[in-house]
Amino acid sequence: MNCCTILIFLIITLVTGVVFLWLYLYLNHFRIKYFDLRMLFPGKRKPAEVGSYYDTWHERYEEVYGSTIQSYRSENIALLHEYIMQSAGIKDGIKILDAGCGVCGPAIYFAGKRDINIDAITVSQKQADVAAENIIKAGLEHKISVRHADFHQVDKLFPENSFDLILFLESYGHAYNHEKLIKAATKVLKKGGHIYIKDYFKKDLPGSLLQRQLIRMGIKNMNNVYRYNTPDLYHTIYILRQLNFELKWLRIPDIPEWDGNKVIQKFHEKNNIAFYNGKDELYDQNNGRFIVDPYEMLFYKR
C-alpha cells in the first residue's frame, strides 16, 4: 500500500467518523451529557445585550404586560402572583432573591402580602429605575431593595448562605450560562433552601427530521427576538443533581383562568413578531405542537 493510497484511506476515515458524529449529535440536539454544544459558540445572548434589549423595550412591554413581565400567565395577575406564591412556598419570615425581577411587579405583591425581605436584580438599567420607584410608590423600601446587575454574579454582589429561596420568572432563560448562574446561586442560598423556576424549554419531539428541524427554527428565532438562551429540562436538572439539589417536584403550571397565550400574542401583534412566516409565535402550525414547553420546578439545597 503506497502513501497516497494510506492518505486517501485516513482522509476517508476521518471524513466518515466527522459525519458519524455530527449525525449523532443532530440527533440528539446537540448534547452530551445534556449539555447543548452550541453552547460553546457565538450566537449565546449575553447579560450586556439582554440588558439593553429591556430598555429599548421597556415601553413596549409596559404597554401589555404591565408590572409583571410574564408571558405565562392568568388573565387576573392577581391569581398568577398567588399561584407563584403557594408553588415557590413564599411565607412569613424569609429571604427572597428576585434573580432577573423586571419592573418588580411580583415582588411588590409578595412583600404586599408576607413579612419577606427581598434582594431584587436585573440586568436592565432602565427597569431597575422604574422598579425603585415603583418600590416607593408601593411605600415597600424597607422590605425590597433593587439593584441593576449580571445575575451571573450573584455570589460577588451578596455574602454566602444569604436566601432561603431564589426565584427565577421566565428570567432563568436569559443566561447565556445556566450552569454559572446555577452555581452562583447555589453558593448565596442557604442549606435547606429552594431554588423555584418557571420559564419556558427547549422541546425534544419523536418524528421526521423536517419535524425536528422545524421545531429548532422556532426556538432559533424565539431567541433571536427575545434576546434568549431557550434552557433545556434535562441539562437543568443535571447541574442542579450535580449541586446536590433534591427535586421537590416539576410540572406544566396549573395556573388559574391561564389566558390561553392571549397577553403574548398581543404582543407580538403590536411590534409584528412571527417565528413561522407570519404564524403563532410559539406554536408550529405545521405540526400542531408547541414549540417550547413551559415548565415550574422547585429544587431543594440539601
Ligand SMILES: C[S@@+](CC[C@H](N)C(=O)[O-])C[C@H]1O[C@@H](n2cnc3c(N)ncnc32)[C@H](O)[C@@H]1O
Second form
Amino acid sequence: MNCCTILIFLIITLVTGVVFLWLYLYLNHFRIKYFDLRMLFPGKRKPAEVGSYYDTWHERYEEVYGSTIQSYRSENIALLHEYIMQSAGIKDGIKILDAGCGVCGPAIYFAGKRDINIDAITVSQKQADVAAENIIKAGLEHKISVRHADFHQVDKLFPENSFDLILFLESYGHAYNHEKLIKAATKVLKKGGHIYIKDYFKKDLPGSLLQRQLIRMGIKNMNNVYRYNTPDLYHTIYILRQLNFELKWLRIPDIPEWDGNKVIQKFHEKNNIAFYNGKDELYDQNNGRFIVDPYEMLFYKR
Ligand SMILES: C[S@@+](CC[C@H](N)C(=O)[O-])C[C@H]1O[C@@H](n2cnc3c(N)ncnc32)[C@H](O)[C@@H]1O
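Following the display of the form predicted alone, present the structure of the form predicted in complex with the named molecule.
Once more the chain from above appears, this time first in line as the rest of the complex follows.
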C-alpha cells in the first residue's frame, strides 16, 4: 500500500465519519410537524420504576417541597393552589380525578375550599399511605379518596363518564405512553368535561445543532434523574385533538409570586443533582428559562 492509497483511505474514513455524525444529530431533531421519530421509541421509565422512585425519595421531597410536589410554584403555596383552582375551573359540585396526586397537598387544599369530590391516585404506595393520613388529619375523608394505582389504567379503575375534570399537576410527564394515558382518561371523563395539564415540556429552540443537542442531553439527564419522560407539546395537543378535544387555551403559568426556581435549586443542592455535571449554570440561561418549558393548558371534551 503506498502513501497515496493510505491518504485516500483516511479521507474516505473521515468524510464517512462526518456524514454519519451529521446524520445522527440531524435525525435526532428530525420533525415533520406532528411526527417525531422519537415517538416510535416511547420513554423507558415505567410506572413501577416511577413508583419505587417516589417511595424511596418521599422524605427528601417532603423536606424541601412540603406536601405539594410542584417545581413551578409560588413562594406562598396557597397562591399556587388558588391559581390552579381558577385555571382548571374547580367549582362547587364537580367530580375530579387527580391523576398523579403526590401526598394530596393540592387535593386537600381544593377540597377545603370547594364542595367537590376528588378521586386521587398515585403510583407510589408510600405516597398513597401518607396521603391517606393527610386526608384524615384534614378531616376530608368524605370528599377525597386516594389509592395506589397506575394512571394509564384509569379506564379499568373507574366507570365510564365518571369525572367532570381530570388534573395532571406535574404528573403527565411521568407517563411512559402519553397517548395510552389520554385515551384511558378520555373514557372516564364526561362529555363536556375538561382535562387540565400543568407540566414541563421539551424546549424547542431554533438554535444550532450543537445547542439543540445540549438541550437534548440535559433533558435526557433530567429524565433519568426524575424518572420522567418529558413530553412534546405539539404531540400532546395532537393526541388530544385526535380524541376530539378542543384546546381552550395554552400558556406559560402566570403564577403569582413565582419562586424563581428556588425550591428546585434547593432540592438539587441537597441531593447533589446536576443535569450537566455541575455546569448547569452554562446551559440554564436560554432566554432566562430552563432546558424545558413550563406550560399549562385546558382541553374540553366535545
Ligand atoms: C411531581 S409529583 C406531583 C404530585 C402532585 N400532583 C402535586 O402537585 O403535589 C408526580 C406525581 O405523579 C405520580 N405518578 C407518576 N406516574 C404515575 C402513574 N403511572 N400513575 C399514577 N401516578 C403517577 C407520582 O406518583 C407523583 O405522585
